[in-house]
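Taking the form predicted alone, here's one chain by itself in structure tokens.
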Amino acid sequence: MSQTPISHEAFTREFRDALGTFATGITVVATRAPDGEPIGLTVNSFNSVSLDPPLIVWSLAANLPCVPIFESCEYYSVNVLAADQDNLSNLFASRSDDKFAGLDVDEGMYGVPLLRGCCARFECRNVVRHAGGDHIVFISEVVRFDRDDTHAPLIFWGGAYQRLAP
């Protein structure tokens, strides 16, 4: 472990690489814009907070254009991607204008888009938002969920997608 002072840019890169040693699942968080258009993005900052009440947490870069939509929506979904859905992760991480074009999606009980073939899908009520440095932290109540134990999860570690060994 080095104690030599480094530049802010080097520190940020080293910090990001150190965080990359923590394996995470990959999710797509999705909602509807006020005009009804579905929007979504890839998120790997998802985690559980509480079982009673059922709460989850995730964060969103504060500089993204979709921030006002996610801050003001009442409900959204968190879709835990399966190992064979790296294409969806890439799509929802892209700057594509219509990420839902050609996708078969289910509609949640509050109208939120639910992706098919996922390990789990959570329908969440947008409860609390906090500024967290360069991100907005969302804490949300899970109002409904489903899961499919036949799919292994898509994992992100060391800056790349990984799959669980059998």
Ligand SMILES: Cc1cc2nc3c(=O)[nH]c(=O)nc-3n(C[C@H](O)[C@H](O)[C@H](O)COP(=O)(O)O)c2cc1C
The other form holds:
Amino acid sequence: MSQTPISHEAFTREFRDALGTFATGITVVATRAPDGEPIGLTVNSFNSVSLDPPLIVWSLAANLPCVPIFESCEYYSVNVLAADQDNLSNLFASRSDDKFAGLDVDEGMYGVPLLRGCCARFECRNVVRHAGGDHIVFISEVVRFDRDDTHAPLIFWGGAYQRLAP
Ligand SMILES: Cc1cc2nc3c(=O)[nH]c(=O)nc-3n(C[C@H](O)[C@H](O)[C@H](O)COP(=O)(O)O)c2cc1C
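What I would like now is the form predicted in complex with the named molecule, since the data block earlier showed the form predicted alone; can you produce it?
First the chain shown before, then all remaining chains and molecules of the complex.
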């Protein structure tokens, strides 16, 4: 581990790489805009917080155009991607205007879009938001969820997609 003073840019790059050693799953967080249009983005900052009450956490980059929608929506879904859904991860990490075009989705209890073929899907009530540097930290109550054990999860590690060894 280097102790030599480094520039801010080098620190940020090293910090990112060090964070990348923490393997995560990948989710798509989705909701509906006030006009009813479905929106969503790829998120790997998702994690569990509490079992009782059932709470989860994720963070949203504060400069994204979807911030006002996620700040004001009452409910959203967190869809845990399966190993064969890297195409969905790429799609929802893109700046496409209509990420849901041609995509078959289920409708959650509160109209939230639920992706198909996922490992698990959580329907969440948007409870608390905290400023967290250049991100906004969302903590939500899970009101309903389902799970499909037949799918292995998609993994993100070292800045790249990975799959669990059989
Ligand atoms: C594997 C992966 C994980 C990501 N995790 C997050 C995250 O946790 N929070 C976030 O704000 N953006 C995350 N992103 C970036 C967003 O998906 C990306 O900025 C997306 O374009 C945002 O959607 P929008 O442009 O429609 O607002 C991630 C991207 C990838 C590929």
